[in-house]
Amino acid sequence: MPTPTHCPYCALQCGMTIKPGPVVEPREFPVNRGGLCQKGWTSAALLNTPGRLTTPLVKGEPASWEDALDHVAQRLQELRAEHGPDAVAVFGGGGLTNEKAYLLGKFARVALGTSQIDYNGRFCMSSAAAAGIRAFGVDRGLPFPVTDLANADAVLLIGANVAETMPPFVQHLRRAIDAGGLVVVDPRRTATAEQAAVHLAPTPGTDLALALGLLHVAVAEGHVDKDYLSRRTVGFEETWEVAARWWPEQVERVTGVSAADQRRAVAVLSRADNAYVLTARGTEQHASGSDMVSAWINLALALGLPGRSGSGFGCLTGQGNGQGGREHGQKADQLPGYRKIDDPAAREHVAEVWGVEPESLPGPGKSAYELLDSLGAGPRALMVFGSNVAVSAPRSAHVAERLAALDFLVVADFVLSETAVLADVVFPVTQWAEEGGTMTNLEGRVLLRGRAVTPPPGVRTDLEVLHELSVRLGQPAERFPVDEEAVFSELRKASAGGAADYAGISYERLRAGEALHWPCPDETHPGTPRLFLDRFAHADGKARMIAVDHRGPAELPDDDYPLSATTGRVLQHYQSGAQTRRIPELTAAVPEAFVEVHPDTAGRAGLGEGDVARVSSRRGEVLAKVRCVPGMRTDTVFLPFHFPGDQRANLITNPVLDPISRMPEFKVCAVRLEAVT
């Protein structure tokens, strides 16, 4: 029977149908309107991929489930007894269902008693989340449905190449594109920037200066909505004190974006009846990423956009469940419902749902990179669910060294990823179409994915793995359910009253096809597709404008490393490539890493189209074939981050962290380009 479900990749969560074969077909759903990208069309191939794991591995050798589970439980107990509960760490993923993310956080804090848990979403949305909470009092990537964008006259899109990373999204921008209202901020001339009326290409790491310049123009040229600022915000005066120093010509000297183009961009936004400002990874993955997003929020607030019908501000979530994954407890400082783990009331509420004492719950742990950096010296064991940190983490050679320094590494995956290869124990688990569960897409809409195909014999769900380990660690069997609907019912109780309140969302309502966006506090509530229409989530109902100033990237080009490198995704691949590199059609299209370089920059390094280049930073070097792209800045190179081995872009990236979000600076580091002799 055909089964309606959703794509296993990005946070757009396009609607699709799985038919016997298995094969996928697009279906009519608001976010994709019957469209799919190349990754979605080929996603069924992942279900029969060669190399699929169906037997647990212990020290690389096949083992029974009972032996593998017993071995893991025994080693975890030994390490905890010798070194304390924080000797065991847990690392999750933004692709896990809400049920998995919830139970993983509970497993860490109750069954293991460890504070050391974080997830790869720290590398994705953390800066946007921090800025959103500061400004609006709550973090939901898009506080409005994606479909609202279809009526936009103007859209300012910062650090997003949606034409490649989520192609069905582009149809929602069509009106703005046709009206000459799309403004794209990106150092590259991407497929998205090609469709823009105005393309602003700043030097990597200077987005904050550009945002201050656009705010300066908006104020100086009379485009500010003074009534909105008075009624709905606080902090404009302090914000303007900073922006007043960033006149357009000064911004041009720092960013390379002409004063004329800055004024054109503001004019496009200010004359629109319906306008949106949207940010993504390009402006967020910086050591000042939280402040960068705050600066774009300040611009949107000055123009009176957030919380206004037909206009708004939002952040584009990347991973499939990047939104839900950060709401329910696999983040170092959070409990379910987007509660803070150091809030006594939050601890009491969640502890009551879990049937434990509040004081038994650990406090905040280390953020993702800090956790990985401490392995061996701090945690002696690591359990990884839904992440491939050997490829995706910054300074990845160092992270691989820290993984090797562990006494014990456990990975749950459906293939032998680059991280799983290093593990002492690998649990073979189900993948997207072989299990049920909920996801929360980029607009805060909770989606139900039903099981569409029977998993191969020998694999188990992540929920079953967590249940079996918990029982072996002395927990009551009923405390860790294996049925996803039972887990979700408990999640609803744990989230009740929190910022991300799912209490009124049930499988029954989702099966009936209701469009339910959180918060949804009870079963009579219709959900909240649009936040902030009446008030923001601060006590006084007003948004906060945060005075922030440009400070530039942590590492500037110099004589030894004269270029800036930035990283990102390509159409055919996703995240670390652990899934998409196993699909022949996708690997045939993009089989290996490449480096995009301006022809003049390549020529100065003695390189031409197709040559193998060495891209070196202070942390390592990447080997990649040269692609000469005339639209590139001459001071910048671009590398996709989907490839393993000596093609890992993250061998060179800078792990310096944003002080608020703890986001690493993926998007800019100083490099040199050389021919491989």
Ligand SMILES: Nc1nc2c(c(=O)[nH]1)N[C@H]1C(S)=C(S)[C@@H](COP(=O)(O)OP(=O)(O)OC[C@H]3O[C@@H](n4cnc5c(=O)[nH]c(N)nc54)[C@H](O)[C@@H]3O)O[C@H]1N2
Contents of the next structure:
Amino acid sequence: MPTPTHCPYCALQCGMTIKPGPVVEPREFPVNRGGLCQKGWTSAALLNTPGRLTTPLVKGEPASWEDALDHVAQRLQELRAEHGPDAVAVFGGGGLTNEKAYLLGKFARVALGTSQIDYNGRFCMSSAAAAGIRAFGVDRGLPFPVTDLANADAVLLIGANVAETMPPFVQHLRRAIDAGGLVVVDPRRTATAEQAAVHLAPTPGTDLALALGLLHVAVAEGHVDKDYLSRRTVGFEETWEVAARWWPEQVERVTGVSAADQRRAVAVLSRADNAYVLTARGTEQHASGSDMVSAWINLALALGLPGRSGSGFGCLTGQGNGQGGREHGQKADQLPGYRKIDDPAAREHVAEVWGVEPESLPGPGKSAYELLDSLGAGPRALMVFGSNVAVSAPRSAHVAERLAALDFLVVADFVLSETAVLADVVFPVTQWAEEGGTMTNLEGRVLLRGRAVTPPPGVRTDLEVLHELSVRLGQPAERFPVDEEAVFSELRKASAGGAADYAGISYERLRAGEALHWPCPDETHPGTPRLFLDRFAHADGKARMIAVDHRGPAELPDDDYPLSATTGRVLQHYQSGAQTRRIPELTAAVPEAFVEVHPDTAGRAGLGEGDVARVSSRRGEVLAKVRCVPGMRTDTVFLPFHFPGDQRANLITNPVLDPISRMPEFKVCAVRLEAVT
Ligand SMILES: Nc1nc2c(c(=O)[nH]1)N[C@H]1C(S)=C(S)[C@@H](COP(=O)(O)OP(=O)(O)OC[C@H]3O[C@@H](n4cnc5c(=O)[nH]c(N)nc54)[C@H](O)[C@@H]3O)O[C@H]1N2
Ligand SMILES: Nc1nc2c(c(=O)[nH]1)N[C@H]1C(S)=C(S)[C@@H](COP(=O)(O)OP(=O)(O)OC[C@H]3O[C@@H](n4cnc5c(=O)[nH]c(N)nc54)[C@H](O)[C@@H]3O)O[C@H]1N2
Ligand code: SF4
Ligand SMILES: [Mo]
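The form predicted alone done, now the form predicted in complex with the ligand:
To see the whole picture, the full complex is given below, headed by that same chain.
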């Protein structure tokens, strides 16, 4: 019998089945309707990849589980005794199941008593989350099911290359594409932009000016929905004061997008009956990313889209459990249920569920990059679950130095990632199809992933690792359950009454096939596929327009570094590549790093197609093969970040942070392009 499950990779969480072999096949499920991308199709190869870890490693040597666990518990206790509880830090991931994310946050706060925990979602959707909370009072990536998009006549996609990052998603845009209603904002002419009626290609890092310009045009041309603004929003006047200064020709000077194209984009959106505005990392991973998303939300609000049936605003969550991963407390400032760790009522509620005193819970810790940057000087030990920071964190040479400065690094993974290689102890854990758990997809829908195959001998689940360590650290055995359903039951209680309320979601209901989107406060509640239809989540029910202004990238091109570099993804590889670089079909398709360059720009640097280029910034340099792409802007180069060693795009990225979300500026820095002689 094929077992139904979901893909190990991105937030679309396509439905699939696994049958013995193991063989993966697509399955009818609303988000993918029988489709899969190449990564999904080849995902079964992950299950018996030759490099699979099956024994704990201590200093690179195989060890027994007992020895490895004892050793870790002892070292953590020593470091805590010597330097205090914050000497141990924890780094989680948005690919972890809800159960793991929840238990990891609890482990940090209760078993270790440390405030020093954050996770890779900080590098992912944090700017959109911050902007969503500011505007709407709650952060759920898509406040509507993906299938609603099928009725859209127009979609504005900003910094999202879904044709490569979520291929089965594109079918939901079919009507908008056919109606000439797809507008794409991306400095590159991507596979997604190719399908657009209007493609706006701003200089990287100038989206905020562009969003203000489109708002200006919408107001000037009378497309603003005044009735909606007065009923459902506050803050239009202040917002308009800023946008009024951004007339189209001024915006053209800053962004490079012609005034005519700005007007065409607004015309497409404003003549549609049903329209959506969607953002992704291209507009979010900036030092002003939160404000950029706020500016796009302002545009959507001015057009009267959010919370209107058949229209809306949303952000595309990235990782498999990117949504759930940011709700259950692995974030530095957070407790389960999307609660704030510095809110006395939240502390009291969660402490009671955990059976501890509220005063015993630590306060907020540092954001992901700040945490990594402080390693060695601050925390002396780091435990990593579900991230490969040696490749994916910004300014990665510096991050590698910080990792090396630690007294003790522990990594749980199922492959020897570039981060695991550096670890003092590696725990070999089960992966995706070998274990159970729930994931919350990009539409806030909670999905059950049942165990489909038997794990190889020698591996344990992340939940078992946390359990074993917590007992060794003196915790009562029942406080860290190993059964995922037991963990979920506790998570439900901890989330009850919070913004992300899972109290009414049970394994039983999920097994019965119910489509449950949070909030779902009790077992008779049908879940909430569409938020905001009647009101937004602020106390007065109204959305906030935030008056934000263009700041531009933190680092502008100059004589030494005359080009803008941006980074992102290709279809065949996932994130740091720890998983997909181990799949032969995917590495055959894209074996190594490359840099997309306009042929004229390449020529000026004495480079041609296939040559190895050195791309350098103030942080470092990366080696990549030149791909001449006539559709590129001549002032911009693009690098995927999936490759290790001296091909790491993050050797050059700028770790400057957004002041609100603490998101690093992955999407733009100043670089120089040279031939390697
Ligand atoms: N194949 C594949 N799919 C994935 C992933 C993967 O690693 N590989 N990862 C998953 C995850 S975690 C995430 S977060 C999502 C990310 O999904 P996306 O956000 O779609 O992916 P990116 O390639 O990071 O960025 C999207 C686009 O932003 C553009 N961009 C760069 N700078 C700017 C700018 O200043 N303004 C604008 N408007 N656009 C800009 C880039 O050219 C790029 O085409 O994908 C998910 N799906
Ligand atoms: N330059 C640049 N850098 C970027 C980005 C960019 O656009 N440009 N994007 C950023 C974004 S959006 C993201 S999401 C990050 C992602 O970057 P990473 O956090 O490095 O993500 P992955 O490569 O998915 O790493 C996950 C690791 O955990 C392991 N793993 C997977 N599932 C589990 C599990 O259940 N348990 C355990 N213990 N391990 C598991 C995998 O094998 C892998 O080694 O990268 C960020 N970095
Ligand atoms: S789109 Fe995402 S979830 Fe679907 S098959 Fe591809 S990687 Fe998996
Ligand atoms: Mo992401």
